[in-house]
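Next up: a single chain in structure tokens, the form predicted on its own.
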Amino acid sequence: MIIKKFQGSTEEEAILAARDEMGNDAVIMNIRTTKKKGLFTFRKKSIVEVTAALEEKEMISPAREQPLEEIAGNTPASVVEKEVFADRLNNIQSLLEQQMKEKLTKETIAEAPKEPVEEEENENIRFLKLIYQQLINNEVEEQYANQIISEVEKHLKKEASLDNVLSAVYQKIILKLGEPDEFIADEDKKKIFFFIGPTGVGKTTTIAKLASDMKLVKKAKIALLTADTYRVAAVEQLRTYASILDIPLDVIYSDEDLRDGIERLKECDLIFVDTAGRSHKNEEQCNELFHLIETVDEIDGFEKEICLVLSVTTKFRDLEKICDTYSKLGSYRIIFTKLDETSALGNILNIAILTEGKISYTTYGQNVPDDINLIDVQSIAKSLLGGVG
């Protein structure tokens, strides 16, 4: 974007000078009236200064970009390699530049500020406002969008380009999401994974997908336990998957059944426990689940891991209450389901910031063993900024 100033004895004269040099596509960004400097200024007529902007056709040369370290402050550059930004942010930059042009075009001369404005700072603010709105449109909570924008703004140089601003926000989002937490099989560290969460989020299907990956790809010794005896279909569904994968499955009805099941499966590396969906509003049901999970603390030889399965389509207000209810269990991993049912992924960032928890996997369909991946934080960040995930 080219920004220049023009002067005239009247607004019309100054605007005409801007149009003559920059063409009819020039956008008037600011108008101010000032006195000429020097002696006897009270005898001299005021002059009108107009600031005009014109969109450049060519992208900013990467050679003139600031070092990423200067833009993102204390953010480590190793998280996202600088040379990768150009390709990944191309679409986002084009989108925001177009939005910027449309926004400025709608401004009339009458609405233009009359007071002098620091041009570089004003441009940064405009960029950040557009990015902020993009985050809100993707259902990032206002408090978290403000937090990200505020942290980035502190480290921005006044002459930062849109590409630099985008890169800083992009990297900040990735840091907020954190490193994905992958399931790892270790013969020396046997683990029991409890899958918990509201009804209908896809816990049973998610277990089948992960069990397939751990058995077929990572060659781990897997076993399944199900405590979801409220739904007959859930037991049969898991039994079908266990038969296909040729892995053991036990149905548990009590704490004692859980102990016995773990004892029978002690040669396995990983045991996945499917639990019945529980409403976070039903305190009695939640306490039953908590008691079942605490039973494992009395069993030697296994470490306990908790996976909270959430649908990305659930309202944030409800997700917030669900996470608060299950916080009594201590730390947990988060698995997000149903990414294929929404185009707004803001809840992933919201929950990552809210819980400071570890986000592991995301699912995006019913196909087993497909439609599941370790969370791609770069893809999520790009999607939140308006790019294609």
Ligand SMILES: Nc1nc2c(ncn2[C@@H]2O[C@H](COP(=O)(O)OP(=O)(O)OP(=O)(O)O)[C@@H](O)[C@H]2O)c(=O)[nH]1
Contents of the next structure:
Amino acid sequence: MIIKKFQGSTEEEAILAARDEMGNDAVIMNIRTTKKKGLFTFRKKSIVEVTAALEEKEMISPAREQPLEEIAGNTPASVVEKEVFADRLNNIQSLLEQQMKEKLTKETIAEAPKEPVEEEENENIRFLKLIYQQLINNEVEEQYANQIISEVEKHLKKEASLDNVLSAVYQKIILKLGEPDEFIADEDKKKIFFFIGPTGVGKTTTIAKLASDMKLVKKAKIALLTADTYRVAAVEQLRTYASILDIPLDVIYSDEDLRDGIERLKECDLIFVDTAGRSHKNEEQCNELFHLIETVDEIDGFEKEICLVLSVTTKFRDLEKICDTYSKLGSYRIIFTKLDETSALGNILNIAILTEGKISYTTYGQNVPDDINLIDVQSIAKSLLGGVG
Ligand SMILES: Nc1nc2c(ncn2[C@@H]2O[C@H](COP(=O)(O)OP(=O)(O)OP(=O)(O)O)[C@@H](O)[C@H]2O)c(=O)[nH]1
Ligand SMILES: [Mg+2]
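Form predicted in complex with the named molecule, following the form predicted on its own:
Entire complex below, previous chain first.
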């Protein structure tokens, strides 16, 4: 399925733009009115954005080869936030109905009509394949898309409705994405967070966003340390944020400096440590970082947490290797950055399944402190299924 957004100053104009490019078969999935972000928004005119979908000819590819005889249970649709999801459901259904109508017309000419029971089974199979293709289009890895689809198949009754099928997939994705893992400030449980990850993924920017939230919203006593002394500008970048937020910042050059820094900051509830970006392929640099982080076990009073920062735009094969390299440090939380730079969020689900890890936050822009959220698993699941998210 091809999904595209079109804009216009009126609804008609936006729909016309969609039909112009995608033709009359395009299904209008969503219409919303927005104002452009930025300064002087009050002067900006509203724009209407429509989301249109077009079924590709070869949209359905097999999710699995074996038949669906194992369909057994059922999943109550009521568990899903039906209201929010209903729009999307209708759109997926309308695509399927359209496709089935075309096929039935051909079959009426060519073959004798099938048994109604077979037709019902067929409908669910076709619908699951449609969902499978949607996940693949959003860059969910084939193995994980298959895993989700077959797990759902196993627990569906033969008479399950399309609503049941879709809600079962939706819930399965939410389960795989896991519970959001929020940072909390607790003076009885002091914590030191090391932010690690590849170069340029947004570690320093994310620290500034989170530090602002911890200080201004959660009223935590927070301090920053930076071990990134490789780039001249790196310390200055963090110093600027620290001074705006009025929180202490120390620079550390060695393991000893780290211990001294923590000792000086022992009145704080939270310490965020910025580190220099590392290529997971550079063993020497990674070992140096691992050594620094291991130092903290010797320091009393602060529980250590590792925060692996990953960009959602990185190729899955590389993300896999990065996660493997950092697994030497034990368990870690994940923060995904740059969601604004892609519309295919499959990597979030891929990594959640691969690491069975805890994903804490997602970031979606360069603005400090605004462009960060606790991971919104419902919105990501909707987006992976082709909804607006
Ligand atoms: N579009 C987008 N850009 C981001 C986001 N987060 C950070 N950036 C930008 O990414 C660039 C690198 O950000 P940094 O915070 O310096 O990244 P880093 O991981 O600390 O980089 P190194 O310390 O050099 O490894 C900057 O231009 C940021 O503004 C995001 O969520 N979306
Ligand atoms: Mg940095």
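Here, rigid core means the biggest group of C-alpha atoms that superpose within 1.5 Å across both forms. These numbers come from a predicted model, not from an experiment. Numbering follows the first chain given and starts at 1.
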**Asked** After a core superposition, would you say residue 371 shifts its C-alpha by at least 2 Å between these two forms?
**Response** no
**Fill in**
Core-superposed CA shift of residue 17 between these two forms, in Å, is 39.8
